[in-house]
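The chain below stands alone, shown as C-alpha cells; this is the form predicted on its own.
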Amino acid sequence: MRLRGVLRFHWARDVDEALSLLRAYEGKGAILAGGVDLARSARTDIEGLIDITGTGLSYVREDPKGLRIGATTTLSELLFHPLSREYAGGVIAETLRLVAYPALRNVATIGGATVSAHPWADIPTMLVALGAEARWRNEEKEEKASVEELYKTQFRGIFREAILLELVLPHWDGVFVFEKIGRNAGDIALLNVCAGLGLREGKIAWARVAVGARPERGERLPWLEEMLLGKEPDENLWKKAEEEVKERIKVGSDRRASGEWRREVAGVLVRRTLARAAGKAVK
C-alpha cells in the first residue's frame, strides 16, 4: 500500500456528492470502489478517498439498448448474474472466470477494470470486441463513447475529474468466446483474444476480433473481420485467418514474452476462438 498521504475518507451518498468532493480536492482526490488498483497506485499526491459503492451503481439490467452494467458491480456479481451468463453465448462468464482469483473478483469492479485498462488485462479486450459503450459524468455534463474509441484518448485524464456510471453492451445475434494464455490459471495474460461471429444462411454475416496483451491494450482487427464476411465457416477459413494474423498483427516484446512468440500464439488463439464461436453459433 503506497497511499500514505491520505488525510480523509468520504462515503459519497450519490454521484453528485462524489463529483463535488472530487472537484474540491483539485486533483488530489481519488474515487474508491473495489480499490484493487488504487492500493497499488504509484500516486503519492492523494489526500482524499471518495467511496462510491453506496451511490447506486451496482446492477446488471437488460433494456432495449442491451445489457447495462453499473460501474461498481463486482466481477463476482457480474460473473454469477443470470443475464450476464446468458449474454452473447456466455462470453462474460467465460472471460471473468479467467480473471485473477475469486478473492480478488469479490472486490474488483467492472468500472475499475474499465478505467485502469492495463495493457495485459482481459476485460478491456472483451469490452472492445463486444462494442461496449461507456457512460460517465463530470460536474458539467454526462458523456458517452464506445470503449474502443475511449481507449484511443487520454482516458485516464478524463477520470481524474469524472465518474464512470455504467457500461452498455449491445445485443448481438451471434456468440462471442474468449481465450487467453498466462503462466498459470490466475496470471495476467501473455496474450488474449475475444472473437464473435454471427451466421446467416450458413455464411458469416458479421465478425468481431480483438487481441490484447500484445503487449499493448486490446484492439480489434478490422482487416480480419472484413476478410471473414460472407465466407462459409470451416477449417480452411480458420487456417487462413491464422496465417493472416501471423503476417499482419502488430506485436512487441517485453520481459514476459517476445514479439516472435506473441505473433505465433496470436494466430493460434484467433483460429481457436473463431472455430469455437462458429461451433457455438450453429447449435
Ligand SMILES: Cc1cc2nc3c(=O)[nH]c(=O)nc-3n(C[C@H](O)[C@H](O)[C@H](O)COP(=O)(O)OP(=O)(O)OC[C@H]3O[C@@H](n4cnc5c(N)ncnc54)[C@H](O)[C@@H]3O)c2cc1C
The other form holds:
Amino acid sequence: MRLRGVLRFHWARDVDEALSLLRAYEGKGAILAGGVDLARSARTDIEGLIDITGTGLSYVREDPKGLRIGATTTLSELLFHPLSREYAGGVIAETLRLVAYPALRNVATIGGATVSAHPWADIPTMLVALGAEARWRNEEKEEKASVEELYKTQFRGIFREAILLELVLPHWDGVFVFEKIGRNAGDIALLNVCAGLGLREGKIAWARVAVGARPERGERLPWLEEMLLGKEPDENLWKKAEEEVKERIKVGSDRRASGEWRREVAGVLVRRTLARAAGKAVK
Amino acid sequence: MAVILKAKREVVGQNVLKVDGLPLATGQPKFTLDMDLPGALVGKILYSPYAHAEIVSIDTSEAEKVPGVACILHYGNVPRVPYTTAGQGWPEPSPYDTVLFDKKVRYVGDRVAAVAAETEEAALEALRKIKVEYKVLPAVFTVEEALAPGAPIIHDEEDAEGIYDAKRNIAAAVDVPIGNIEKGFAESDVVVEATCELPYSQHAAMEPHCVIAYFDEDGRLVIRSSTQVPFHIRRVVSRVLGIPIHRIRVVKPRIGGGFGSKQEIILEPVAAALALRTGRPVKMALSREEVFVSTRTIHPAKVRVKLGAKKDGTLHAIELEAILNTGAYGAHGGTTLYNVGSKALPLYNKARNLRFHGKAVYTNLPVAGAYRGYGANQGFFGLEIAMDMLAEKLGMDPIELRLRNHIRTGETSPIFEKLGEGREGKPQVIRSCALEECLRIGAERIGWYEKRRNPRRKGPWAYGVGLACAMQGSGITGVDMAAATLIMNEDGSFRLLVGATDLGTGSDTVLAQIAAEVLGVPVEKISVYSSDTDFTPFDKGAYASSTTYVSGNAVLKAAEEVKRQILEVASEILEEPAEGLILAGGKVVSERTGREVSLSEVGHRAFYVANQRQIAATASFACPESPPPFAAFFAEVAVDTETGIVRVEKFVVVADCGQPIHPKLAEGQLEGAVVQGIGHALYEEMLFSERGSTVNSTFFDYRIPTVLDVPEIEAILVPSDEPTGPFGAKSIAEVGIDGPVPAISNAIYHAVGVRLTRAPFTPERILAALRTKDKERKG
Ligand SMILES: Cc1cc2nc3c(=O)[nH]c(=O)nc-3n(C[C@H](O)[C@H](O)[C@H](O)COP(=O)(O)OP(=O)(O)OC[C@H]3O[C@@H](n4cnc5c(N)ncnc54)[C@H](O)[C@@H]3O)c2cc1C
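Let's compare: the form predicted on its own is above, so bring in the form predicted together with the named molecule.
Every chain and every other molecule in the complex is listed next, the one we just looked at coming first.
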C-alpha cells in the first residue's frame, strides 16, 4: 500500500480553503484531484489529503481568449464535451481517447495530468503543441504562464504551494492532430506526436509540432516549424520533414524502446500527422 | 459457432448455466480471503535483494521488539527438509532442491524470513528491522553463463535430491534418439532449421496467491488456499512440517485463475509453519509485485528445430533441441522439458528419424514453473515456424504440408513410449483426430487460399495470414488419478463431491453435466462440492488438461454405479427386473408396462421404507491413455512497415476436443488461451536489471492484452468421438495456447517477409528485422 503516512482527508469547499490547508501542512499535505497518480506515489511523508474536486474547478467554457478548462475537469468530461469536439479539428478527443482506458479517464483530471506531467504522457505533448496557458494561484497571488514555459521551470515546486485553476487553449485557425504508439491499448506512449497547421492561400501560414515520450517530455521542434512556413503542403514537404526529424530530433533509450527506433519512428509520425492535419485543414 | 454433436443428449453438449455462475456474478464471498478468522495474524515474507548470496547471519532482535510481532521464522529456527514446490503426483518428478528457509539465496525474490504479526504494518516494520548479513556470490543470468565452465554452482547444498547434474547447473536433461537422425537428414531432399526463443512471462491470474492457515478445535491444521492442487499441498506440507497427513485438511474455495502458477506449493508451508509456531490463524496474501518476483513464471526457452523432408513433403527427420531456463529452483523443470518433445513431436509422425534432446538449466533468475501449455507451446513455437519454412522451400502450401504429415486416427508415434512425465512414457494409439477437418474449416473461415495468393497492401500496412497446428494431452498417462463421490438425497437430487479443482475453468459445471446426463436429471439437481481433502475424494488437481477427461471419467463411473443402485430400488418398487427399466427425466420408467416411479420415491424408499441404505458411490479413474486434442490456428495480421506495429486483425482457432461437454465453456477456454498467446506473441516479457531483479513487476509496465486488444476471434469446435473419454470428450484447456505465437510469426512472414523468432514481436524488433532485410536486398 502506498501513501502510508496519510492521517487526514479534507474536502475543500473552495480554492482559498484548499490553499490555507495546504500551507498549514507545511509540505506534508497534497492536493488530491482524481488521485490516480497520488495513489501510486511512493511518498510516505504526506499526512493530509486535500480534495479539490468540489471547489468549482470542473468546467469547459469558451470565450474570446479560447477554450477554458477547469483543472478538476475529468478526462472523460473533457473528451465528451461538445466544445472540445469542435476545437482545433477535434484534437482533444483524438488525444484523450488514447489516454489510458475509460475507467481511469473517468477519475483522472486534466489538472492532475498537467501537474504530474509524466515524460511519457500524451497530454503534456498536446498542451505544449496547442500553446496552452496555465493559470494558478498561491496564497499571495494568481499567476499564469504558457505550459511550454512552465515545463522549463521547476514547476513541481510551484504546485507544492499553489493550485492550478485552469488551462486556456487559444483559438487556432487551423487543425491539430495527434498520434501515439503504445505497446497495447491503454499503454503509455513509446512515442507521441501532436502537430497542427494553418493554411492561407494554399501555403502553410503556421505550424506547430511537438514530440513526446522520447522518452523525455513533449517539446516542440521549432526548427521544423520554421522550415514548414510558407511552403506548399504536399507529399514532398512531408517527406522532407520526416528526413529532417530523423536527422535532428533528440531521442533516448529506455527499457521500452531504443533511441534508434524512436528516431526513425518520430520521423514517420511527424510526416503522418502533418499530412493528416493538412488534409483536414483543406476540408 | 454451433457444434454438431454425434448423439442427442439431454445435458451433455448443452450450454447449461454455470453451476457457480450466479454467486460469482452477484459477488458472493467465495474466495480464499473472503473469510475472517478472529485473531488472525498477518504473514509477510522477507525477500532476498541479491541474486546469489550466502546468509552469514540473521539478527531478528530489533524486529521482535516491534509491537504486535508474534513470530519470525528463518533458516536458523525451522527444520531443514528438502522438497519441491511443484504440486505433482508422488513420487514427484521434480528435484528436491528447496527448503523452507535456506542459508543461501539464489535469486532476487528468494525467501529469507517470514514474520507473523497482529497487523500488516507491524509485519512490514519487522521485515525492515531484520538484519541480514549477506556474502554476495557471483550470479548467472543466462543459460549460456550457467553452463559455462567455472560458472558458480547454484545448488551446491548436499541434501538436494534428484538434480541431474548440480555441478554444471543442469536440473534435468534428456536425449532420445529414434532411428538415425544423421542419416535421416542426409537422405532428405530439403532441410530447414529454426531457432526460436520465448522469454520470461507471467501467468497474470487475476487473484494473487493467498492462503489462510489455522488449527481447528481438534488441533488439526486447516489450510484454505487459492490452489490448483489441494491434495498435493496436504502431502507436501506433511513432509515439510512433519505433521501426519490425517492431521491436515486443505480447503480449496473458488479460485481467481491459476494457469499453472497455483500448481505450486509456495505460501502454504510458510503460513502453516507460522500458525504452528504461534498457535494462531495466519493470513497471507501476495501483492502483484510479489507474485511477479517471488512466485513462478513460464519456462523461458530456446528451441531449435531441424526438419528434413522428401520432395513430396513427407517429413523424414526431425531434430528438436530445447534449452529451458528453470530459474533458481527446478520445480517442473524436467517435466516441462520432456513435454516440449512429447507433445510436439508426435503431431508429425511420418518422420522415421527423430532426436529430441535438451536441458533445463538453473540460473539466478525467478523460478519457472508450470504454465498453461507446459512445454508444448515452446515446442510448437519452433516446430511450426520450421514447418512454415519447409513449406516455402518445397513450394508447397503450408496446409498441404501439414495434411501430408500429421498423425491420424489408428496411428501412433514412438514418442509416446519414449517420453513420459520426466521419464519413459506408455505406447498409445490415436483413437480420435479431426485435425484435417479443423484445417479445412479454419482455412475457409480465414479466407486462406485467396489471402495467401493475393496479400493485401494498404499504404504502409502489409497484410498476411499464417497458420500453426498443435496437439496436447488429456491428463498424464500412468500417473494421474481422480476420484468422485456421488450421493443421492431422498428428494431425488444428488451431491457430487470431487477433489477436482475448478480454478475458473467451469469444471464443476462440466462434471455436474456428466453426472446429470447419466442420472437423467437436470444439472440443477446436482450440487457440486469441490474441493476439501476432508470431504472430497482424492484428485490429482487441475493441471495437464486433465479434469474433463480424468475427473470426468471418475464422475461417469460413479454416476453409472449410482444409476445401477437406483434401478435396483426401482425394481423393488415396480416389481420387475432392473434390465427393463429406463432412468430418464427424473424418474424410472418400465419399458414393458409404462409404469413409473419418481426419483424422490426411490430416495424415500431407500432412506426410510424398506431395505434401507444410502444410494451412493465412489469411483476412481486412473489415466491409462492421454488422448490428445488437436487444433489449427489461423492468424491474419497487419504490419505497419514504417513503425513495426503488428495488429492481429482476425484469429481463427478450430479445435477437436472430442465431444464438447459444454461447448460455450470449451470455446471460452480456446478464446482465453488465444488471447494469452497473443500476449506472448506481441507484448509480454519480464525484464531484469543487471543485478537480476525484475524491473517491470506491475501491469503498468508489463503489458497483458486487455479486452481492447482482443481481435475478432472465431473459436470453432469440430467434434470427434474419443472412445475412452466421458461421452467422447477430450481436453481443451491448454491446446489453445500452443498456436498463436507461431501462427502470428508465420503471418508476419507472409505479410512482410521477415521471420520473427524471438518473442514478443515488438515494433522495435519488427522494424529492425525489416531494416536488416532492406540492407540485405540492397547489399
Ligand atoms: C495507469 C495509468 C495510465 C496512464 N496513461 C496515460 C496515457 O496514456 N496518456 C497520458 O497522457 N497520461 C496517462 N496517465 C497519466 C494521467 O493522465 C494522469 O496520471 C492523471 O491525469 C492525473 O490526474 P489526477 O487527477 O488523477 O491526479 P492526482 O493523482 O489527483 O494528482 C497528481 C498530482 O498533481 C497534483 N495536483 C492535482 N491537481 C492539482 C491542481 N489542480 N493543482 C495543483 N496540484 C494538483 C497532486 O497533488 C499530485 O501531486 C496514466 C496514468 C495512469 C495511472
